[in-house]
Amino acid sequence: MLTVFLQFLFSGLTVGAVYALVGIGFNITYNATSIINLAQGEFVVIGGLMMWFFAESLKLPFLVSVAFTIISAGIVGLLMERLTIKPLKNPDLLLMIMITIAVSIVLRGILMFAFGKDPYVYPSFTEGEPLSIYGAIIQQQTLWVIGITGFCIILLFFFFKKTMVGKAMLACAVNPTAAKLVGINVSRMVMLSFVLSAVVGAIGGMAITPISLMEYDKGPMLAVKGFCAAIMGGLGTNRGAVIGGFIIGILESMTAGYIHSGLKDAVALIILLLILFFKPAGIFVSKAMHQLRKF
């Protein structure tokens, strides 16, 4: 019984790590622009498929493939912002959200034509026997997924708290007009937020593809679950998005294992509805953060 529980737990932690990265991607664009980028799930798919293209199709070395995949995702994020968000003269929040939905549909169509409808997979980052804990099997790639997520969280924490660029991005979210008055290039910060969120999503896609087949149409469901993680933690709060992502991943895994696998995808939607009804500000949002948003 303990073995089965641990197996479901490890599986939930793995997918939860990816949901956490998607949720962080939502927060990056939201913190800089107040935009909810509903194309965030497509960046995860781009990461997985482009990594397959460079590593398996072109047979490039691993690190070169990783670098090219990150660059490719960053370019897509940059083009998305430059071609769809920046040209707006009087940006309306609802209009910008609708634009991100349109971009998601376009990207999904491009990926379908480029890669087809077949699922793609490539070998784990390292070879070796899986680990066993009380009979539960942990693949080495699972440790990579969780480790990469943790590394990204730490890196982003220092970026936003310790660097001038990160602080400038946060200032643009609080008050864009005041940010302009103190010399911050708001347009550049918005562009950087889209590039950074695309890169974070792509990293999640690269990490999860070896243990979860990547297909062109996985983006929307990943976006829903990542958005649910971000909402659970409170939009703009990366710590909450991480906790929310792991909670959703674990609950999904337990639901699939103990109840029915067909109900797995419904978990995030139910959680999202409950949070919007009873705690729309987010479960893990502090009073200080809430006051900052109101300001």
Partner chain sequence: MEKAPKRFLVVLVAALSVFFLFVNAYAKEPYRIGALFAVTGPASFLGEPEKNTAVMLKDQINKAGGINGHPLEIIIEDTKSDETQAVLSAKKLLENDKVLAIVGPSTTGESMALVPIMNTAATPLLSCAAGAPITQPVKDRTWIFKTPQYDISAVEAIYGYMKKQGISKIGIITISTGFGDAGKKALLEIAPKYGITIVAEEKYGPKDSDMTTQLTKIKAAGAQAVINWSVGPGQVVVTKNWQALKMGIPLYQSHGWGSKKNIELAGKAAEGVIAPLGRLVVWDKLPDKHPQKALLKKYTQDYEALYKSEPGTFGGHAYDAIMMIVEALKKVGPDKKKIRDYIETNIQKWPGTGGIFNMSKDDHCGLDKTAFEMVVVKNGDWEILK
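Having seen the form predicted alone, please provide the structure of the form predicted in complex with the partner chain.
One chain, no partners, no other molecules: that is all that follows.
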């Protein structure tokens, strides 16, 4: 029984780590701009597919491929912000979100032409047998995904709490006018947030591809799950996104294990709704904090 339970738990952790990484990406753009960038899922796909391109197709060394993948994702994020977000002066938030949806359609189209419709995969970061704990197995790549998620959170924590740039970025979303008054270059901060979220998304994509495979149209599903994770925990808090991601992942897995696999997504969503009805701003965001933000 324990073995079976542990196996369900590990499966939930695997899936949850994926959601958590996507959720963090949403938070970065949200923290700087209040926008939900619905092209976030496409950044993840870009990460997985570009990594395949550099590592498997061009056969570059592992670390070089990682570097190139991060750079290319960063460039996509940068272009997206400069071409579609920056030209709008005093934009409406809803309009910007719709634009991110339109951009995601364009990105998916480009990915389809570049990579075709087949899924791609490459070997795990470390070769070897999966670990066995009380008879339940956990794949090595899952540990990588969880480790990378943790690493990203710590880095982002220091970035937003300890560096000047990070603090300036947060200020932009809470009150752009005030931020401008104290001499923050808001436009540059917005750009930086897009680049950063693209990079985090791509890192997630690189890490999960050996487990889940990657194809051009995986983005929307990842975006929806990551969005739910970020909302469950409370938008803007990375701790929240991670806990939200793991809760959703584990709920899905436990529902599939103990109730029925056809209902796994529904149960996770019902719990999400219930949480929102009792904590309208997610688990980790207080009411007072929520009222500071318009969205």
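Just so it is clear, the model here is predicted, and its values are computed rather than measured. Positions refer to the first chain, counted from 1. By rigid core we mean the largest C-alpha set that fits within 1.5 Å across both forms.
When the rigid core is held fixed, the Cα atom of residue 64 travels less than 2 angstroms between the two forms.
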